[in-house]
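Consider the single chain below, provided in C-alpha cells and representing the form predicted on its own.
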Amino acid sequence: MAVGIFDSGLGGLTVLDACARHLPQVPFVYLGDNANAPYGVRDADDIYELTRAGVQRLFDAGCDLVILACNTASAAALRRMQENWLPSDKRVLGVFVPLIEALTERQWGDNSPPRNVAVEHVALFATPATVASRAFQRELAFRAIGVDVEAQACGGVVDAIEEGDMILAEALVRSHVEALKRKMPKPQAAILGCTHYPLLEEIFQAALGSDVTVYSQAKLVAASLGDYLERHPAMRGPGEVPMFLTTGDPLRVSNHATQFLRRKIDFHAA
C-alpha cells in the first residue's frame, strides 16, 4: 500500500512530512535525486529523463502512485510522462493541482468555463525552469480569468538549502521578494512554487507583509492525496516498507534531512 514521493533533493520532505501526518497508516517511499539537484537550472529534456528514472525506481519499490513533489519536474516532465510513458496501471500526480484548487476555490474535476476569482494579483516564486515553463499560468488559465501572475525566478535558493546554508537562503529570499515587488508592488497572494520554499515560509511572509496570503504546498498536497486515495484505493501499491532513498551520499543527505525535519532520518542508496 506504499505511495512514492519524488523530489530533486530535500524539498519534497516538506510534502512527505505533511502527508505522513495526514495519512499515518500509509507507508511512504521517498526518493531524492540529490546527485543531480537542483533541477531548476536544467533543460526540459534533462529534467524529463531524470524524473522518469526516479519514478521508475519508486515503481520498483512497490509504489503504484507517485507524487512529484518537485515543482520543476511537475512543470517540465509530468504531462509528457503521462502522455508518452506512464504504464496503464500506474499514476503520477503533480503538486500544481492542489495549489490551483485552493487559489480558484474549485475542484480539479470542475470543467466549467474559466471564471473570475477573488484573487487578482498573484506572485509566483519558483525555480528558473518552472518559471520558464509557464505551466502554472497555463493550468490556472483553464480555470480562472482576470488573474495577473507575476513570476520571480528564485535562483540560488534551492542550492543554499541543499547545502544547509540557511543564512544565505534567507538573504536570497528577501532579495527575490524585493525584485518581485518592484514588478508587482501589491500582490494579494503569493505561491511558493517549490517544495523547498516552505522551509523559509516565515521569511517569505515577513518580506511580503502580513496582508499577503501565502500558499504553501505541503498541507494542500497532503489533503488532496487523502481525497485521491479515498476515491482510488486501488492505487495504493503493494509495497509495505517505508523508505528514504537518495542518489547522493546517504550519510550527508541523512544529516541534512535530520536538520530540516528535526527528527532522525536515515537515507539509503537508491
Ligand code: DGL
Given for the second form:
Amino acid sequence: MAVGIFDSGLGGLTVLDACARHLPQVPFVYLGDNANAPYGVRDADDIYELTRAGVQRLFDAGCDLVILACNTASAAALRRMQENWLPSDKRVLGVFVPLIEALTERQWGDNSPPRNVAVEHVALFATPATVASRAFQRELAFRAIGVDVEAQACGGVVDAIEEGDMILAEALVRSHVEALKRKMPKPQAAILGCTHYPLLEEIFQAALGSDVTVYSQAKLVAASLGDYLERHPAMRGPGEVPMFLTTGDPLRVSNHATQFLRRKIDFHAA
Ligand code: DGL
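Here we have the form predicted on its own; I need the corresponding form predicted in complex with D-glutamic acid.
Up next: the whole complex, starting with the chain shown before.
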C-alpha cells in the first residue's frame, strides 16, 4: 500500500512529513534526487528526464501512485509525463493544484468557470524554472479572474539548503522578498512555490510582515492526498515498507534530513 514521494532533494521532506502525519497508516517511499539537485536552474528536457527516472524508481519500489513534491518537476515535467509516458495503471500527481484550490477557495474537482476571489495581489516565490514555466499563473487563470501575480525567482536558495548553509539561505530569502516588494509593495498573499521553502517559512513571514498570508504546500497536499486515496483506494501500491532513498550520499543526506525534520531519518542509496 505504499505511496511514493519524489523531489529533487530535501524539500519534498516538508510534504512527506505532513503526509505521514495525516496518513499514519500509509507507508511512504521517499526519493530525493540529491545528486542532481537543484532542478530549478536546469532546462525543461533535463528536468523531464530526471523526473521520469525518479518516478520509475518509485514504481519499482512498489508504489503505483507518486506525488511530485517538487514544483519545478510539476511545472516542467508532469503534463508531458502524463501525456507521453505514464503506464495506464500508474498515477503521478503534482503539488500546484491543491495550493491553487486553497488560494481560490475551491473544493477538489470544482471545474466551474474562473471567478473573482478574495485576494487580488499575490506574490509567488519559486525556482527560476518554475517561474519561467508560468505554470502557476496558468493554473490560476483557469480558476480565478482579476488576480495580479508578481513572481520572484529565488536563485540560490535551494542550493544553500541542499548544502545545509541555512545562514546563506535566510539571507537570500530576505533579499528575494525585498526584490519582490520593490515590484509589488503590498501583496495580500504569498505563495511558497517550492517545497524547500517551508523550511524557511518563518523567515519569509517575518520579511513579508504579519499582514501577508503565507501559503505553503505541505498540509494542503497531505489533505488532498487523503481525499484522493479515499476516492481511489486501489492506487495504494503493493509496497509495504517505508523507505528514504537518495541518489546522493546517504550519510550526508541523512544528516541534513535529520536536522530539518528534527527526527532520525536514514536514507539509503537509490
Ligand atoms: N523543491 C523543488 C521545488 O519545489 C526544488 C527545486 C530545485 O531542485 O531547484 O521546486
